[in-house]
Each structure stands twice: as C-alpha cells, then as structure tokens.
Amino acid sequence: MRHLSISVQLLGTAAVIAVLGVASAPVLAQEEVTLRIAVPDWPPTRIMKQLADEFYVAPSGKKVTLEPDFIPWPNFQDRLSASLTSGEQRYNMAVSDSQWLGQFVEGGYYKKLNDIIDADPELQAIFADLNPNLVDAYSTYPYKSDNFYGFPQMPDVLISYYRSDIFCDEGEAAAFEGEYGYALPCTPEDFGNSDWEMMRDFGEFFQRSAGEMLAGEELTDDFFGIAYQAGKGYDFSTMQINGFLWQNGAGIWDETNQPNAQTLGVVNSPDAVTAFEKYLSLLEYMPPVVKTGGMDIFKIDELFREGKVGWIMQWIGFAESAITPDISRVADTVAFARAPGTRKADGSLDRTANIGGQPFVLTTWNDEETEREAIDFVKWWLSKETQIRFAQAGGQSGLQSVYTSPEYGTYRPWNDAFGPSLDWQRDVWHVPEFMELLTQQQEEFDKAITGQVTAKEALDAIAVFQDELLRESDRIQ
C-alpha cells in the first residue's frame, strides 16, 4: 500500500472551544506536508536541511517539512535502489548521482519533468541560468538529450587542495627551483597553471621520510607530495582516470552516438593506453595505501587533514572539512586552486574532467499535491537568494548569475576555482547498464593500480567486456 506523504491535522470548532473555555469562530490548523527525500550524508545535504528548516516557506501556505534520510555514501546507491525497487514508495524525492538516471528512469522510478518545466516560466528561467554542462549531466536521459529528469542540487568539481606552508616556504622554494629549474607555485593563480608533469615534480620533491626536514620542521611521520583518486570501491578511480583519458585525446564509450559508438579500439586505443600509463606513473609518489586499492575520496580527505600529503585533487564538496580546525591539522595552511591539466602544444591546459555532484529527482508515485510542493521546494532551492545562502554556508551554485558575481569568491576560499572549472566538465555513462560497466572497469583499473596487469591489459579487458555487454543490450551494432 502506498505510504502517503501528507499528514492533515484539522482542529475543529468544538475542540477549540473546549480548550479555551470560550466561544470562538472556527479555527483550522495549518495543513502539514512532509517531503521525504533520500540523500547522501555529507555537508551539502546537511546544509540544505538547515536552510530549509530556517528559511523555507511554502507558497501554498502549508507547513512543508523536508525530511531527509541521510545515508552514508558507501551504502547510498544500494539503499536507494533497494527502496525504489521494493515497491515501498518511501521517498517523494531523492538526491541521485547522475549516473543512475538511466537505471531508475527506465525502471519507472524517476519522473520526467518536461511538461512541468514547459508549463512553468520560473523553472524555464532557472534552466536558462544554469551552466549548460550541469543541465546535460544532472537533468538529461539519454545523456545530452531533451528529456529532463533532474534539477541540480549540489554541483561538484575536482580542484586542487595544497599546503601553502610548504609550497610557499622560502627554503623549499629555493631548493625546488634549484633542482627543477622553475619556481614552485605559491598563489592559487600560480598553482592553477600547473600541469601533470609539474605534479610529478611536486610529488618527487616533497616525498620525505620521518626524521627528515620539511619547511624547517622535523617530520614525525612519512610525508608524501601528492594524492588523487585510485580506489577500488564504487567509482573512485574511474572519476580520476576519465579526466586523464579525455585530456590526452582518448575517450570512453560514447553513449550519445548509439548504436554506432564502439568500445573496441576506442576504450583501449593507443591514446587511452598512454593516458592510463601517465595516471599510473604518478602513483609512486602517493601514500602506500594506494598500492592496496584504498585511495578513495574519504582516505584522501583523511590523509590531507592529518597533514600527511602536500597536494591532493579532491571534490570541492569536501573542502569545508579541510578548513575546520576541530578536524583538520592544516586548517590554517590549506589553499585551493583549479585542478591541473595536460599541457597542449600551444601552451594552454586541457582541464577536461569528470563532473561530480548530484541532481534532485522526483519519484513517479507522488500525488498531485505532493508533487506541487516538491516542485515549489526545488524552485526555492534554485532561487538566487537561496543559492547565495547555500554558497555562503559552504555549498556551490550552478546558477551563472550567482557563481560569476564578484562576491562569490568571498564566500569560501575555494570558490574562485569553481566557476572556471564548470566549462570543462563531462559525465560518465547514464545508461541502465552503468553499474555493470563501472564494476568491471573498477576491477580492471584496480588490477593495474596494484601492479597485477599493465595499462594495456586492463583497457583491453574493459573494451571486450563493454563490447559484449552493450551488444547484448542493443546499444552497439
């Protein structure tokens, strides 16, 4: 039986009189609506709940309460999938990874939004203001089509976090320039011009053992220059490797060109092998957990906050933890910049990267009243006023009118790196076969990361698997 999301409480005239002991005109209590939403448990969704409780007033006049189910990231996809497919109809909304759109759209769980958007000028204005890459990634299925299923909740990109106390140290800077022949970057502007060859130098230079000196202090633990995603779980290596592939002229299977897109000779092309080898070559400068397939986003966050790594490439959504003194030893010394890229012949940087972040989606079983309240909440969330509050609290806005404003960079020290990164973002597959493709690919990437196979052997195995699976699914001819 459907679990209704609306609770209506009416206080009749007789009850009012009994309580007050005096004659009174009829009084009706405010109608109450609860929007139940499945969300990953991390700062952007916690901030959303806080802002909703403090500021949201429903245009309908009803008392609307956002009731998030905060689910740990490692369990989120499994928990959401189990709920949607069980028939329990627990959630009115979800904050869903964009990669799950195909699976849950074709399963009949996510509502198509085109008619709602077409009938609502406010929503049309919001979509016109959003960065187009966010619309493609968070709203469309098939990817980059005109079929809309989501609204951006938290845009996320990979950026550089670095230790200003060591990169700006005069002694370290002098030693580095003497060894490598160019200046060690210090400011976010300088650091934002870094390429992957420079990251290799940083990794090599700052790799120190306990007892050695770093920025004038003796180390009590081993120290490592760099770290980025190389984890076996979920998508923790894929999100990093895709950027290397795209920046070096290679690619993944292109779902937008079905049924003519191929995997054989594409996923394992010579350019792809070269790009993957480049990715693997930098792992030697990272903490030893990388050799076990454990370098996921949570471990990177932990190692950096503990002061054991000089530079990391990490999602912007984790940046708040890095500047929080109670949990970060480097809170006073961390700085942020755009992520490095691959240097082209003309000297420019290709910064293409896999987008992170998530959209809101509506489930298909909401009644008309609940759906209207959910849409009104989304419109409030994506209003300029709310998006500014979200950014001021540590979140990010995909509205161009917000993130391009002069004030945006003052809200958080990483915000200047956010807007310019959006134009470089692409997304991984949206098709229902996403989890099968991802799981096998992660296994093969992990074999290469841990030294069991070569880059070419891993990519060959991935290409063959994807070719077979996508042909069985009629996505390749």
Second form
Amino acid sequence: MRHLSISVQLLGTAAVIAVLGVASAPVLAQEEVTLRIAVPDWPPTRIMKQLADEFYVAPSGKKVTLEPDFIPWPNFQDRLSASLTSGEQRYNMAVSDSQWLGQFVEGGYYKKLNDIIDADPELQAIFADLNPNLVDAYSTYPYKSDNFYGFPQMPDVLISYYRSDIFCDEGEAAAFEGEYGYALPCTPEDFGNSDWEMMRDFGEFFQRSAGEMLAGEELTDDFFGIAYQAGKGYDFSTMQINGFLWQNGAGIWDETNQPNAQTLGVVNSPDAVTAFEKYLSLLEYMPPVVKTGGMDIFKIDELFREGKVGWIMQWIGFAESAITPDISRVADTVAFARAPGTRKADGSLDRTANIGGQPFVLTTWNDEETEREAIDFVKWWLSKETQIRFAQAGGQSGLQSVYTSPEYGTYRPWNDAFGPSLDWQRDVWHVPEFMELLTQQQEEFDKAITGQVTAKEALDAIAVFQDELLRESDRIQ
Amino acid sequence: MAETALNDTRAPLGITELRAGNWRLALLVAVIVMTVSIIALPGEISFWVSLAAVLFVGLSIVINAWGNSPGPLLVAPALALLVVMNIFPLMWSFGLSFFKFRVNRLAPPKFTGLSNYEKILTDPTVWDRLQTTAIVVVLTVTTQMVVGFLLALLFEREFPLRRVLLMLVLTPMMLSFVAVGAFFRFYYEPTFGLLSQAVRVFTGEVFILQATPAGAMAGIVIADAWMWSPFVMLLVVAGLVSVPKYLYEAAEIDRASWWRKFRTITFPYIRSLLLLALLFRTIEAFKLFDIVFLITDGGPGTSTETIAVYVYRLGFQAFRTSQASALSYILLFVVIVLTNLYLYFARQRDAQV
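After the form predicted on its own, can we look at the form predicted in complex with the partner chain?
What follows is the whole complex; the chain from before opens it.
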C-alpha cells in the first residue's frame, strides 16, 4: 500500500509538472477559436458559412472559424433540444426559431444579452437600426419585454409567388375580366394589392382539369389556382391561420398581458370563427393533398416548382429554389409580390402576418473569450457591409438602412416585397409551453381542415386546452 | 464506517479481509460512501464521488476474478456496456417517473409519488390513443396473419423461379422503416402518387386515401402489412416444411379431403409457430411509431395517433419528461406481459418438438 501511494504521488507530481509546462509554453502560433453553431440546413445558413469563411477577420486578431452543424429542418428542433438538454454543451451558438426562446431560456441554455448590449455602443446602434418588429420577435422573452436573448440571423416573411405566364396571359385576362368584372393583376404592384376575396376568384378561375386549356396550352394534368399552408406538421397551418385571425380583428392568447389575458372567448371569439371559416373556405381551390393535412411548406414548394399551382403564399426563404432552373419548371415565369390582405372599409389592406425567420442565440456555458468572439462575429454579421453581401447572395436583412436603400430591390426579384411587409409582422407565443400549445392547436386545425369538425368546434377545443394548460403553469389567473 | 464492517462477525465469509479483491467489502464501503456523499455533498460533487465508488467496486470485482474465474471476466465488458447504456438509463427514467420534472426547465425534480401514473391513467387522451393503437394492432396483425399464411401456402410448393420470388417477397422486411414510410407517403400522394393515378384511370377523379380517418388507417395497415407479412410467411413456411411427408401420403390413401388434411395434419404442426408469429407481430404493432409518424403524422387530426407517437409528443414536444417516463413504463409493462406470453408459447413448442 505504501509503495502504491508513493508511486501515485510521484505520478501526480509528474502530471502537474507536465500540465504546467504545457500551459506556460510560449504561444507562437496565431490563437485559434472555433465557434460551434447549430443551424438549420438551408440557403441562408449555407450563405452565412460561405461569407464567414471568405470575409470574416476577427478584430481580436485570433483565427476564428465558424463551424456550423447543418441539421435538416424537419429534425432541427429535436436535435437542438436533445443537444441542449443532454448537457453535452456542444454548441457556443445556435440559430433558433424565435418561438423556442421561452423554453430554452427557462432551461438555462440561452444567454441573456442585456449586459452585453448595454456595454457596447456598436450593438446599440445595430439594434436601433433593426426593424422593431424583428427585435420583438427575435430577441425578446417574454415577448415584447426588455429582456434580450437573440440577434436576427435571417428575417423571413410570407409573400406571394405567382405565375406571370398565366396571370399576364391576354386570353386569360380577358376571360377573367368578363367573368368577375375586374382586371386580373399582372405586375407585382397590382398583384400585391390583392385581397382574399380576389384570391378566392383566382382559385376558382384557374382550377382546371387535365385536357382543358390554360394560357393557350392544353393541360396534361389537373391545375389549381391557389395554395397556402394547411399542413398538420410543426406550425404548417398556424403560421397562415394567425394572419387570418389578426386581419379579422381576432387574436391569439396574448402572452404580453399575463396573467390577465384569457383564451376562452378570445381564441374562440366570433371574429376568430369567422376568420378561420374564411381560411377554410379557400381550401377547396387547392390541390387535393390539402384534404390529407399534408399541405406543408415543403409540399407547397414542390407543387409550385412542378407547375401545378398558379399562386402560393410562401416564406421568402424558399424563393431561391423557385428561380433555379435545375429544380423548378417555373423558374423563368415566377414573379413575386406582397402577400394578400383583408380589405378594410376604407379600401386599404390589413396585411398582418406571422413572422418567420430566426435569431442567433448564445449559449450560457461559453467562457469569456469565446463569448467575446461570438459577439464580435454577430457584430460583423449585422454590419451593413456583410448584410448587403448576404442580401446580394439571396438572404434578407433586417437593418432599415439596408433594406430601405434603392439598390436593395435589385439584388433579388422578391426583395421589393420584403421591406414593406416587415411593418405588418407579429409573432406567435414565446412561452416555454409553446410546443405543447402548438401541437394541440395543429391537431385541432387539422381536424377542421380535413372536415372532421367545424371551425367553431376546433377553436372551442383549442381555447379549452390552452386555458387548462396555461392555468396549470400559472400564466392565466 | 469501515470499522463497523470489520467488526461485523455475521458478515459473509471473508468480508473483513482487507484485500484488493474483496469486492464485498468494497461494495459495502461504496454504498456507505455514496449514501453519505449524496446526503451531505452538493449534487455535482456527489455525482463524481458516486462514480468513483462504482468504479472502485468494479475494479475490486475485476481483481477478484483475475486469478480464479477468468470466464466471467470475458463477458464483463459487454455487461458493463449493458449496464451503462441500458440498465442505468432505464432505472434512472423509472426513478424520474415518480418525480415532477421537465428536462427543459431549471427546476430540480420534485418527488410526487404515484401522481404521474395517476395522471396518465385518468387522462382521456391516453385512453383515446390506446384505443387507436388497439385498432391498429387488430387490423394490421390480422392482415399480416392472413396474407402471410396464404403466401406460405403458395411458397410451400415447388414451382419455377420459387427461390427468386421468395427472395423478392422477403425484401420489404429488410427495408428500413424510414424508407418504407417515405415510399408509401409518395405512393398515397393524391397529385403525383401512383395509387391516385391508378384509380383515376377508372374513375376519372383523383383518389385521396388519407382524406378520412378510415382511409388513413387503411394506409398505415397496408404499409405495415406489406412490410411484415413476409415475416409471418417465413415462420409458417418453416412449420409447413417440417410436416413429415408420410402423413400426407397416408391421408392420400385414406382419400382424406383437403380440409381434413389441413385440420388434422398441417395445422397441429404450424399452430405454435402461428402463435409465435401472432405474438411477435402484436408486440411490434403495439409499439408502432415510425410508419405512422412518416405516413400520417397521426392525422387527420389525431385519428391515427398511436400511443407510441403520443409518448414521443409528450416527452420530446411537450417536454413532460417524468409523465412520459411513467407512460413508457406502463407500456413496458404491457409489452413484458406480451413477451412472457410469447416465451410461454415458445416453451410449449419446445416441449412438443
């Protein structure tokens, strides 16, 4: 035993010496810092990696490398939450959906940024330049509070994608005007002034069976006028339905007014029922997959690129694929415009919509050095120069000084639709119960979409469930 | 504390001996050290102390076995891996099922006794999902048994290209769930899908299988049966070829009918294998997740959401970690009961043979 303990002591001493020796060795090479970041796999994050590799030079003089894990969208939430909750502390940063802020802040994984922003005039300038709706959606938890947790990485909004070859066809235009008494919109300006009643007309007018004519050509397959989100998965109906609710004066549970905000009588108010019925009434003009709860953003994208639909309402993030000839049959005929709205008494449009896009967040376990490098990286990303490069490569910028500049519209064909849409954006809940609220709501919406229940029955069920859940977690009293 | 152990004369033989290989003493010390550290020290430190204590016992067992029983030592790494990867997480989640805990919140687990079990068993949603699961099990297992049995009758005989066809028929079983799910999703798709296009040739209308709860259920049952009927066939064929030929010859001489031959010769030989197939497929169908998740995602609404999909939603979407654990244990209990039935029948078969 004694021999053993002596040898252990010797070994320990040797180890200590070795560690000290390594630590005090002179640093000759340039210091390297790796920022590991969890990101969804799609163009905006691929472009970010490309720009970072090409242009980013850390102000500290260190060699900073951005090392993203590109995770497919459908698995992204699962993978990110598995990593965060397992305690592996793998990521220094993440690109997170804004709705997840609550659950990951409450879990202690996302770092509060107020002190960092307060101490940094450059960051304050960036925040002052950002569209305030983006700051609310991407940074705050509770929603619209003064607690900041994120920086915009890619702002995204729903816009109109439409087929200029059919909407601008003279024969179709004449036939449409004869039938409905007003002109078929063709330019993005005209199209961007459409309301939901007009979308119904477009849906009805352009619904054609195989063998019929469309814009002077015989159809080999059925064709449909319109399509928007009505899918059961993730948030693939909520994001569209929320817009209808808000535009018709109804609302969702207002988390900014806890604990007084109610769900009963709000979520299922008469206005909400009318709005949801309006949403449901347009489904009959959409491709048949809508009857299965399968009309998610990926299916819409596929149907549009295959040339089966005349108009879709889709996130800007998908636009790049619609104009890529290798994967899109409509690459040379697609045009983009602002999303439709609800016509008010004075003739103006209410275009309130649910915001998409994602913020960056920092995780809580970073050491001081990594944290500084991460903040420096974010500052570089949100600098005017980088944001312009990002927009030129197909991304979007939330900096007012960037997206309001006249050149912005020239970078990509859909950019003109982006800036004006931002002022109409609102976000869904940020509370930790988000996923539970969403999943139940998606199920009930799906029942109504597939015709199993009425709009009122679905909204009643949602209101009751939300009331129980939010009372259980003390968010309603 | 070690002194108490040393003075304990009623302890098993040799426990007092202060040798590196005395694992009983090591275990005793480890249990005491762990208990004290868990009570007295903060969680982060007691975790490492406990880990060190476990390693200490393990080391002692290895030293003890080194000289006198090297056999068990050979399987020790496999056992250690099993404990670390399976047994420990299983026990951990079992423990969690008695606490109020959400993995995405900072609040530490709070002991609540059986309340999670009570909540689960009184939740109408759980019973609804169990009902859906029962429908899936009955429909898919019945279909598989019938189709598998008919396929087996076909493949029992010799005919040209039998081996090639047999191999093709067995292919679905070898595919991954994800591949099968993705395949059927496209197959049922109303705009591009093969099924809809085929129906359209006759009716002129697109066919939307998944538009109704019954259709969606049929979609799942067909996909699952397509994948697993060959498994039933394989077992039944094995039973059929084990029937001695002379029995059939004797029956021929007696001019017994086909039905009589089947009832008195064939069926007794394949009965226990059929039961095995039935139980095996029942257990698997009870746990069905992948195909449902991929083809319908539980829809329309929640009409095809099986209990396995619900556990996933509870655990990884709602993050009700401890409730999901409790429900998982209830399901595990059901599966264990089914497995024991399976073992019982397997033994009966052994006894017969």
